[in-house]
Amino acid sequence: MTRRPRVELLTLGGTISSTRAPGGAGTGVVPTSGAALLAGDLAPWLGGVDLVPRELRLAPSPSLLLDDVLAVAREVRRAAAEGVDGVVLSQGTDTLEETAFVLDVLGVARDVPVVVTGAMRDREAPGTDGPANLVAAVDVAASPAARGHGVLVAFADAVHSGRHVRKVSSTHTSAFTSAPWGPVGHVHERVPHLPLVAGPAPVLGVPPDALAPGGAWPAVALVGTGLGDDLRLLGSLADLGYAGVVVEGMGGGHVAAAAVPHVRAALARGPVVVCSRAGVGPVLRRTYGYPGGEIDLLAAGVLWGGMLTGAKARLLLTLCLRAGLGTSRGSGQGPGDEALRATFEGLAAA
């Protein structure tokens, strides 16, 4: 007899778990439904899969912490050691791309497929999309074809790389993209088709236990910029306790000429990453030579943000600092800074 695939469902809350609070007409929806109830919802469609529910949190995703993501990483490692065929994680979509990115950077899908999903419509909304996304995620996680892809995101029948996925709509049920690369596959008639296999993406190389809770995480600021902004606030961030900063530059990673002295001042006190606010495409390296262009900023010592969005760059810099990289704060010349640059920019290029 063929063994039925065993998939563990980890839940963190979010819209996919949300209903109106009891007696709360007019107060909006909140996470109320844990893993067991979600698994019960799926029972009619998953007769060929043993689904094991495990509730980790019941929270809106803007309130999740990196410690919560590390808790997921530990649960995945435990589940893999117990021989499950796949793991599905459900959470709110506001930070879904960040969770998927961190889990992928930590390499948690090395031994077992890990698929992240959520919903854009709460459980009481007409045409709620949560059950369909969960069923597709379970189908992907249970499929041998999902192995070797890293962390995946299943949403609206598309399957995205967790390294590249982004939320691009606040309301549409097809809210996620992985442009410019596109999805690695789709789910049709309950069958995952994953024909596109990306090359192995580098991982941080630090065991999750080395990043275990205990003490405060390094604070990294995320700062946007635009027309006429001189970024004068950068000089005050270190005094507020920030260990580093990510600047979402314009276009290919640019800031106003008037902002350059403030970028340099920030670099004297900690690492500065420059990403593009455009959302698709890399920070350039060698095209624009004017003050505040990418050539000027890279020569000043900023970290190249590569293909990363600002939100992902902030998390990657936080992980690197927590791992002990960049210890010669502000000098830019010590071995810790060299290791930080090599590690961060290597992962940003993936």
Second form
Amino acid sequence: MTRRPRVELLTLGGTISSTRAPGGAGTGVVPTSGAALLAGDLAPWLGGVDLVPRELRLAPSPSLLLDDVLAVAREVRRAAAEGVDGVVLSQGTDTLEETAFVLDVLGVARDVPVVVTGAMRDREAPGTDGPANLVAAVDVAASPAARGHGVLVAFADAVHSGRHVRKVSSTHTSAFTSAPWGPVGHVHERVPHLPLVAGPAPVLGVPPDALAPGGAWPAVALVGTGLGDDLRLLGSLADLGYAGVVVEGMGGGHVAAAAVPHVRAALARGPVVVCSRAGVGPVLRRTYGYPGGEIDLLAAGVLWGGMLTGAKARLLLTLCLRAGLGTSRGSGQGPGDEALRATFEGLAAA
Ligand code: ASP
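Following the display of the form predicted on its own, present the structure of the form predicted together with ligand ASP.
Below: every chain and molecule of the assembly, starting with the one above.
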């Protein structure tokens, strides 16, 4: 007789766990229902799986912390050591792509499938998508086909790589895309089909205790820019306690010519990353030669944001700094900065 797959369900809150607060009519929904309730709802659909729920937090995802993500990483390692077949993480969609990215960069899915999901419609909304997303996520997590491919995201019957997925709609139930790549698979009739999953992408190679709980996280600012903006706030960020900054530049990773002195001022005080606000496609390296173009910025010492959104680049730079990379500060040319550049840009390209 074959053993039923055992899947651990870790929950952090979000819309998938949200209802109107008791007695709070008219005040909007909030996370109210933890892992046990989710698992209870799903019981009729998951007869073939032993689902072990574990509520870690009951939070709206904009208020999650990197410490919460590290707590998830520890739980995944524990569950893998206990021999579970897969882990599902449910959380709010607002920062789902950030959690999935960090878990993937930390390599937590090396030993066990990790599948992240959420919902766009709360538990009381007509046509709520939470149960369907959760059942699909459990189906993927229990599938041997999901092993060894890094963190996956199951949403609206599609399966995305945790490295590339991002939220592109604030309301649609198909809110996630992996453009310019695509989903790596789909779930049809409860069966995961994952023809496009690749091997795991490179991970942040730091000793586990470099990210031990309890330490302070370096603050990294995320700054947008646009037509006519000289980015004058950049030079002041270090005085506010920021250890680095990510600029979401225009197009291929560009800022206004008037912003270049302020980018240089920020570089004198810590690392600066340039990403693209376009959302699809890389920061360029060798196309535009004008002041504030990518060639100019990279020559000044700015770190190349590659395929990363600003939000993901901010987290990657935070992890790198916390792990002790880039401590030489300043021109971007010191030995510590070279280690930071090699690590950051290597992961930004993945
Ligand atoms: N709108 C969010 C969600 O879909 C709320 C959150 O991220 O917690 O879950």
